Every structure is written in C-alpha cells, then in structure tokens.
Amino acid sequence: MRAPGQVIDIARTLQEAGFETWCVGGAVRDALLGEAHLDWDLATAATPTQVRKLFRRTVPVGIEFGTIGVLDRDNRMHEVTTFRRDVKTDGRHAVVEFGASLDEDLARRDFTINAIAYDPIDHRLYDPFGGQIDLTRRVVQAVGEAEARMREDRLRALRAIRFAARFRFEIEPDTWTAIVGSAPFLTRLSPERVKQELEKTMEQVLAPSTAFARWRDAGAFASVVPTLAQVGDDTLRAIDALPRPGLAGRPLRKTLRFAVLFSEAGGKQAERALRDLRFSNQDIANVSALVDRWTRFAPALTESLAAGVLPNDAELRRLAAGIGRLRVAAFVRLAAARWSAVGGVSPVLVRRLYRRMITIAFREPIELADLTVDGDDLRSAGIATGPTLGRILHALLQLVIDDPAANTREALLGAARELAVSPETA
C-alpha cells in the first residue's frame, strides 16, 4: 500500500513541522480493497491556520470544519483536515472542536471501513475499530453505537447502503436496524443531498438494484422520494441491465438509469419527484419524457413482441413519431432493460426492433418538418391560415407515415386540396 508521491510530500511537510499526520477515509479503504482512488485526504494535528502557513497554495474549502485544500504541483487538491471531535449536531451539520487526538477523530467517523488511518511516511496502518476485519468479512458496520452514528448525521444511512452495494458487502445487523430507525428522519436532509446520493449510486454501483431495494425496504424512499416507496423488484433489476455512467459522465446512461427507476410512476409524477429533488431542467425534461413514452407506448409494443411479432413499418413509424426522433434510441434501450428484467421478449426481436426503429427515425418522414410541403405551400394553394391549415398538415403527416412514397409535393398538395373541402378537417 502506497500513497501518491505528492500526498507523501504533503504529509512529510506537516510531520517535519511537528504535526502528526495520517491519510484517512475512502482512499485508504479503497487501497486496501485493491481499487484505485484519486482523492487522498489527510488528517493532522495542525490547525487550519498552521496548515495555510506551511503551504504556498491553499483553498479554504471548509475552514469552519477544519478543512483546507492543499494544491499540489499538478493543481490537484488534497483536503487536509484538523483532528476534531463533534460538540453537537442537528442530524446533518455538526459543530466541531479542534485539538482532538487521532483516536477521537476516527471515533467520529461513520463506518469502520472508513475509520482506518495510514501513515504514508512510515507505512503504518492504525485501525482501532477493526475496519480491516470488516473489509475481509465484507461488512459495512458503524463505528461504535450504530444508532448514535445515525443520529449524528442522517445521511449516513444512505451512505451505508451505497457502500454496501458498491462493494457488494452485507450490512451488519445493528447497523441495518439503525438505518431503518433513521429512515423517518431522512426528511431533515436537503433535496440536493438526496439527489447527490441517488446520482452517486447510479454512477458508482454496477448493479444499483441492491441499493435501491434497501432504500425501499428501510423506508428511505417513503421519506425522501414517496413516488418510489413501492417500486417493484422488476423495475430495480432493469436498472442493472443498463451500463454504469461512471464518474466520467455519460449523461445518456445516467438519464436512462433514472428513467427506468421512475418508469412505474408515469411522466407527470416523475417530473414532480425530480423537480422536488432539485434535478436540472434538462434532466427533468429528458427523464420525464422517456417515462411518459414508456407509459403510453410500452403496453401494446410489449404485447406484440411477447407474441413474437414485430409491428409493421407503418406501426413503427407511428411509434417513432409518438416517441420523437431524438428519443427513439433511448426509448428502445429503456424498453430492452425492462423486458430483460421480466423476460418474455426475445432479445433477437429486440435487436431487430432497435435497428428498424433507428432506420425509420433518421431516414423516413415522421415529423412535420419532413414533409415536402409546409404552411406557406398550403397558403399558396389557397388554404387560409388558421386551425384548418394546421389540421391539414397533421393529416398529411399521417398520410406520409402510412405511405412514405406519398411524400411528394404534387401528391401532398393534391391531398391538401381534398382535405380543405372535407367536412372532417373544416
């Protein structure tokens, strides 16, 4: 186990100035698990003022909580936090006191696997709460009394679930009991914090179904996302069928995972829930639109494919038009994930559906803009501006969706003149 060279340099500077310093947190845990971790944090006996005097480039990222960001020569920031103890907490934000020992600092941490310290100079591990044993046992266990740890910070309940799902660990029974007991108090968390935990789960966890099943079973969804309080196992398993967005982004992957998560709810309910969680307007629009399309079009399509029948091209063009050209690929991927979770639809047929839908969406006329005539052409043909003109354009689109060969200027103008005198479009 070895910290990056620049982290060693920071620790050496602090230790040579007389301040006990250790690497702590997720980087130590992940190194012991053999996983890469880019963010190495340090805990030190130095106060924030003393840290800032020792290093030329610092950022006061959380100075009231004892945290100073130290920039290395590559402009990577490493958080250096003074040993501290909690004085009081409201269940989310703690008032801290400096001047604590390393033991006191580790004792205030959430889980044993996160309460291991490493001296990068002498290559020593300090593990007073048996975190290495729990890593070997593959268990998430609270430091000390589990209920007290949850009271100190209600977010820990959701973090425990995420860590367990990410590393495929179990949750120690007393810790799970404390999580369940903490669920009614999760309303104290800000919507932004809940959103952040949801996103981290989608990004970090290969198979999020285990995490979200625990959210549901513990009562966390009932408290913070009531729309998902009864989300089904099939829906959760469908998320696992989609690729992980990863920390590098891949926004469409994340959109699809959230669309599946809310796919039982309906578009309007999904929109309200995402808005309450403070998602961006773009994320809300993309996810709720996909959920809406799934709700509207999936039943008939599922029935057809389950019977082994791919809808004909006219039906697929109507489906693509209803979904929207730019959402066709995402819709089929969402549908494929849902079908894979419940079975009954041939993967071969799903692949045929995807290829045909993509071809239709980008090569065939399914939108008004694809017509060879527009409103100006119809006005030039003597059709007055107004509601009738709009109805005629939409009727022409349906004509072309049924028969793309009809998408010629002459054919559409002729059809428009007939529609103009028809009582049905008048």
Contents of the next structure:
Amino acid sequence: MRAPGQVIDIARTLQEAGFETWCVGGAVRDALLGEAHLDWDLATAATPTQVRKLFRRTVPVGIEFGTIGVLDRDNRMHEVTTFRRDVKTDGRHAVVEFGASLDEDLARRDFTINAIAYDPIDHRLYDPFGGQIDLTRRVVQAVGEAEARMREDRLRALRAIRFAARFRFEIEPDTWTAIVGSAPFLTRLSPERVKQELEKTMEQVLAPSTAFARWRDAGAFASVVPTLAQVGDDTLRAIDALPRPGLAGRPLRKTLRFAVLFSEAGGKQAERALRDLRFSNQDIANVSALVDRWTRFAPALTESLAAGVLPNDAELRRLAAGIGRLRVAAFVRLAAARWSAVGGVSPVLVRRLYRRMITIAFREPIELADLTVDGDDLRSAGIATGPTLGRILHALLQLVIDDPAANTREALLGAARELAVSPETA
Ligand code: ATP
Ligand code: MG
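Show the form predicted in complex with adenosine-5'-triphosphate (ATP), please, the one above being the form predicted on its own.
To see the whole picture, the full complex is given below, headed by that same chain.
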C-alpha cells in the first residue's frame, strides 16, 4: 500500500510541524481492496488555522467542519481535515468540535471499512474497529451501535446500501435492521441528497439492481420515491445491462439507466418523481420522454419480437416517427436492456431491429420536415391556409411513411389536391 507522493509530502509537512496526521476514509479502504482511488483524504491534529499557515496555497473548502484543501504543485487539491468529534446531531447535520483524538475521529465515521487510518510515512495501519476484517469478510457494518449511528445521520442508511452494492458486500444484520428502521425517517433528507445517492449508485455501481432491491426491501423507496415502492426485479436487473454513466457524467448513459429504473411507472409518474427529486429540466425531459415511449410502444413491439417477427418497414417507420428521430437509439437500447433481463426476445432479432431503426431514423422520411413539399407549396397549389392544411400535411406524411417512394413533389401535390377536395379523409 502506498499513498501518492504529493499526499506523503503533505503528511510529512504536518508531522514535522508536530501534528499527528493520517490518511483516512475511502482511499485507504480502496487501496486495501486493491482498487485505485483518486482522492486521498488526510486527518490531522492541526487546526484549520495551523494547516493554512503550513501550506502556501490552500482553499477553505469547509472551514466550519475543519476541512482545508491543500493545492499541490500540479494544482490538485487534497483535503486535510482536523480530528473532530460530534457534539450534536439532528438526523443529518452534526455540530463538530476540534481538539479530538484520532480514536474519536474514527469513531464518528459511518462504517468499519471507512474507519481505517493509514500513516503514509511509516506505512502503519490503525484500525480500532476491525475494518480490515470486514473487508475480508466482505461486510458493511456500522461503527459502534448501528441503530444509534443511523439515528445520528439517516443518510448512512443509503450510504451503507451503496457501498454494499459497489463492493458486492453483505450488510451485517444489525446494520440492516437499523437501515430498515431508518426508512420512515429518510423523508427528512433533502430531495437533493436522495437524488445524489441515486446518481452515485448509477455511477459507481456496476450492477445497481442489488442496491435498488435493498432500497425497495428496506422501505426507502416507499419513503422517498413512492413511485418505485414496488419496482420489479426484472426492471432492476435491466439497469445492470446498461453501462455506468461514469464520473464524466455521460448524459445518454445517465438517461438510460434512470429511464429503465422508472420504466414501469409511465411517463407522467416518472416526470413527477424526478421533479420531486429536483432533477434538472433536461434530465426530466429526457428520462420521462423515453419512459413515455416505452410505455406506449413496448407492448406491441415486444409481442412481435417474442413471436420471432421483426415488424415490416412501414410499421418500423411509424414506430420511429412516434418515438422521435433523436430518441430512437436510446429507445432501442432501453428496450434491449429490458428484454435481456426478462428474456423471450432473441438478441439476434434485437440487433436487426437496432440497425434497421437507426437507418430509418436518419435516412428515411418520418417527420413533416422530411416531406418534399411544405405548407407554402400547398398554399401555392391553391389549398387554403388553416387547420385543413395541417391535416393534409400529416396525411401526406402517413402516405410517405407507408411508401417512401411517394415522397416526390408531383405525387404529394397530387395527393394533397385530392385530399383538399374531400378534407374529411385528411
Ligand atoms: P467515495 O469513493 O464514494 O468517495 P468515501 O468513503 O471516500 O467513498 P466520502 O463520502 O467521500 O466517501 O466520505 C469520506 C469519508 O468520510 C468516509 O470514508 C467516512 O469515513 C466519512 N464519512 C462520510 N460521510 C459520512 C457520514 N454521513 N457519516 C459518517 N462518516 C462519514
Ligand atoms: Mg470520497
């Protein structure tokens, strides 16, 4: 185990000035698991003021909680936090006090696997709560009395579930009981916090189904995302079939994972749930549009594919028109994820569907703008402006969707004149 050079330098500066300093938290845990971790956090006996005096370039990231960011030569920031103890908690925020010992600082951390300290200079581990044993046993276990620790901060219930899913660990029974007991109180978390936990789960966890099954089984969904209270296992497993958005925040990947999560709910319910969780307008629009298309078009499409039949070209063009050109790829990927979780649809057929739909979406006429005539052309041809004109344009689009060869000016103007004579057919 070895900390990055810059972190060692910071620890050495503090130690040489007489302040006990340790690496703590996620980086130590991940290094022991053999995984790389970007942010090595340091905990020290020095107060924030003393830390600021020792380093040339610092950022007051969270002075009231004792956290100073120290910038290294490459402008990377390393968080250095003064040993703390909690003097008061309210179910989320703690009032902290400095002048604490390393033991006290580790005792206020959430899980044993997150409460291991490492001295990057003598390579010594300090692990008073048996975090290393739990890493080997692969369990997430609260530091101290689980029920009391969750009462101090209800967010820990969701964090425990996330860590367990991320490392494919079990949750220790008392810790699980405390999570279940916390579920009714999760309503006290801000919607932004809950959203952040959902997003971190989508980003960090390869197979989020185990995490979300626990949210459901513990009653966390019933409490904070009621639409998902009874979410099905097939739906959750379908999320696992999609790639993680990653920390670079790939918008399509994020949209897809969330669209699957809400895919049973219907577009309107998904939209409401996402709005309540304070997702951005863009996320809400993207996810709920996909859920809406899935709800409307999946039954017929699934039935056809399960019977081994790819719908004909006209049917696929109608489908693409209903989904919308720019959402076709995402729709098929969402569908493919669900079908792979449920079974019953041949992957070969799904690949053919994908290729065909992409070609249709970008090469074939499926929108009004793709027609060789527009409203002005119809007016020049003597058709009066008004609702009839709009209906005629839509009728022409249907014609072209059925038969793209009909998308010529002559054919469409001819068809438009006929429709104008008997507008009730338009
Ligand atoms: P990640 O890889 O997700 O960042 P992490 O363990 O570094 O994992 P952070 O949220 O960055 O998690 O927190 C850093 C450390 O601070 C944790 O390892 C834990 O020791 C402590 N900690 C964070 N949040 C809490 C909390 N709500 N209650 C108690 N301790 C916490
Ligand atoms: Mg971290």
